[in-house]
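One chain comes next, on its own, written out as structure tokens in the form predicted alone.
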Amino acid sequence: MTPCVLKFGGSSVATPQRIKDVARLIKDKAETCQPVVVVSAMGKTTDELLRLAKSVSPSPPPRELDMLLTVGERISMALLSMALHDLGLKAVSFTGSQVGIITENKFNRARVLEIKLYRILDALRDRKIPVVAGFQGVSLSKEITTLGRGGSDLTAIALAISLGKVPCEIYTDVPGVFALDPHDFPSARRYDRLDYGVLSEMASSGAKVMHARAVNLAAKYNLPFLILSSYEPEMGGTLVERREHLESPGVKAITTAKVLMLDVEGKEGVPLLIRMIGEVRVLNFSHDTTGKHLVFFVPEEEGDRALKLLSELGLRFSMRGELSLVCVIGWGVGTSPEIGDTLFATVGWEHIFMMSSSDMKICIVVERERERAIVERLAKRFNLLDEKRSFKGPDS
């Protein structure tokens, strides 16, 4: 049978019972393909490990942090392999380094250079199910590395490509991709099919349904993949693929992200921008015409890293929190006067701290307390709600 890559996120393997449920799902899939399984850490394990590290050291060395964080996925892979054995299936667990996921010499955000498939192919020939720890690899200098938060998606996509562009399914706690976060907006419109470009913009602007680098890698090699729910796989999901678009622009999604605004004084300009983007996840930036101020917008969880970098460089800066980045996304959105006029008429210029646009999105920064009302109004204006349906999460 043809191999297939099945990736299960943290919510899918959050408890022992969920791991048993996932094992049964894999057993069903094994009737039609040879599963190669990728798992994330259980539930909020990675967050708990980060808190543990910070309780010992306010600024953990990157190497030791990667050594610690990779523990979470190793727990998941071992437990899932045990659950598969109990169902009568032969399974074998592997860390990222054991299956030859080779990365660049960088900690915390390493890029995958190649995958040496020998052990996975040997397992498949022996009719075993490889269960691979996502999010991690080994560098050219033989150090354990991580791929960045959400990096298990990247592991799955890279494996599917390396195995010959085999079918790839990404299991989460929601049945596909929605125009808005369905946890906050249960009547958000769901898509049966979606283009790589739209999902990439969503992921890079705050949507947590998929890792942006994973989407971009799939687009590079034209690998279609399916996003669906491990709780209700029978509901189907969203097929992400390359789709042709006519000239008519249209809004497909609205994303939000909690951000910090960092206003940096000085004339470092481009060198600082390159350094910041290389070490911190920057959602947006702007500068004034004098070149004396550079303003960065970074996710709240990246705040400590950004502050550490700016402090090390000895730069003067101010910081503001309680802000939200709201992005309206879709083909031609940023070049459509009609969509821009509708957005600003709905929000009101007086409430906007910053605005930026590209061909596929318009982003604004607003006060956090206004986020919900703004998104609700924009969703109605751009017809992103489906009142005939209502998403019910796994805890409903």
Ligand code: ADP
Second form
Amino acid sequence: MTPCVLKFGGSSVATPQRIKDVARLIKDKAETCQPVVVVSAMGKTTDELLRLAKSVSPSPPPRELDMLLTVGERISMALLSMALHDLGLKAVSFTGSQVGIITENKFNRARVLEIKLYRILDALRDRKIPVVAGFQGVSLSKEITTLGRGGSDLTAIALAISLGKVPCEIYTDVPGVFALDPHDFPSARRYDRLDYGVLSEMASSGAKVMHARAVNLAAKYNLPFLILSSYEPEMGGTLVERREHLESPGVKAITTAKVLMLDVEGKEGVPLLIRMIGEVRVLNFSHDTTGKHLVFFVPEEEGDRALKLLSELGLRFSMRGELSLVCVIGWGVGTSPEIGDTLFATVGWEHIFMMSSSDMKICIVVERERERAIVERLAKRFNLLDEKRSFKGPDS
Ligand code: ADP
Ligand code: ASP
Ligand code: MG
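Having seen the form predicted alone, please provide the structure of the form predicted together with adenosine-5'-diphosphate (ADP).
After this comes the whole thing, all chains and molecules, with the earlier chain placed first.
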């Protein structure tokens, strides 16, 4: 039987009952392929561990933070293996370092350099189900590292590629990728198939459904993968694959992200930009023509990290919160005058703080309190809602 990588996010293993449900799902899948399971920390465990760290030290050393955060995935991998044993399956849990997920020497957001598959191939040979802790690896200098928030997706994609481009299924709490976050817009259209490029832009603009680096890695190796709900796998999901030639130009999705605007004074220019992009997840940036200001937009949760960096560099800056980055995404969106005109007519120039565009997207920054109304108008205008459908979350 061929191996298949099955990844379960934190929302899929949030409670002991969910872990048992997921074990049953894996048992069913084991009839058709040899599962290699990747699991995230239970529910909000990683957030809680972060809070715990901050309660001890306002700015924890990155090495110790990674040591702490990897614990979340260790808990879920061991519990899921136990649940699989109870169903009569031979399962064996492994940390990222045990299976040889080798990363660069960088804490908190390390890149995966290589996967040795050490113990995984042995486990498969012994007809055991390897359950691998997502989001973590070991650096070239043998330190425990993490891959960045949401990084279990990356573990799954990298494993599927290393195993020889085997089928890869990403189980989450929604049945696929929608034109808008289905929790906020229950009538959002769902896609049966989607191009890597569109999902990559969505992920890097704030849509949480999949880690941006994971989508890019899949695109690089052309590894199609399925995103589906672990609560209702029978509903199918979205197959993410290479589709650019089949895709007609037009708006496919709208994303939103809570952002901070950091306006940095001075002539640091390029060196600052490079440091910032290397250390903080920058969603967008712009500079004025005098070259005296560099304006960054970072996700709110990256605010502490960005402020620390700017303070360390001794730069003068001002900050503004309560803003949202709204991106309209699809092939040719940024180069279509019609789409641009429609967007500005729908939103109104006076509400736009900042605008940027590339071939695949146009992003604007607006006041947070206007976000909902603006997105609703845009979604209707670009035909992204399907009034006949109504997504109901697993809890409803
Ligand atoms: P997991 O715990 O499985 O990794 P995440 O919370 O990281 O799950 O990602 C799933 C969430 O992504 C969904 O609950 C949904 O609210 C959010 N999301 C945001 N935008 C979209 C979108 N366009 N399509 C689907 N889900 C989206
Ligand atoms: N547990 C990690 C996080 O919350 C990784 C993941 O969920 O993919 O970011
Ligand atoms: Mg996730």
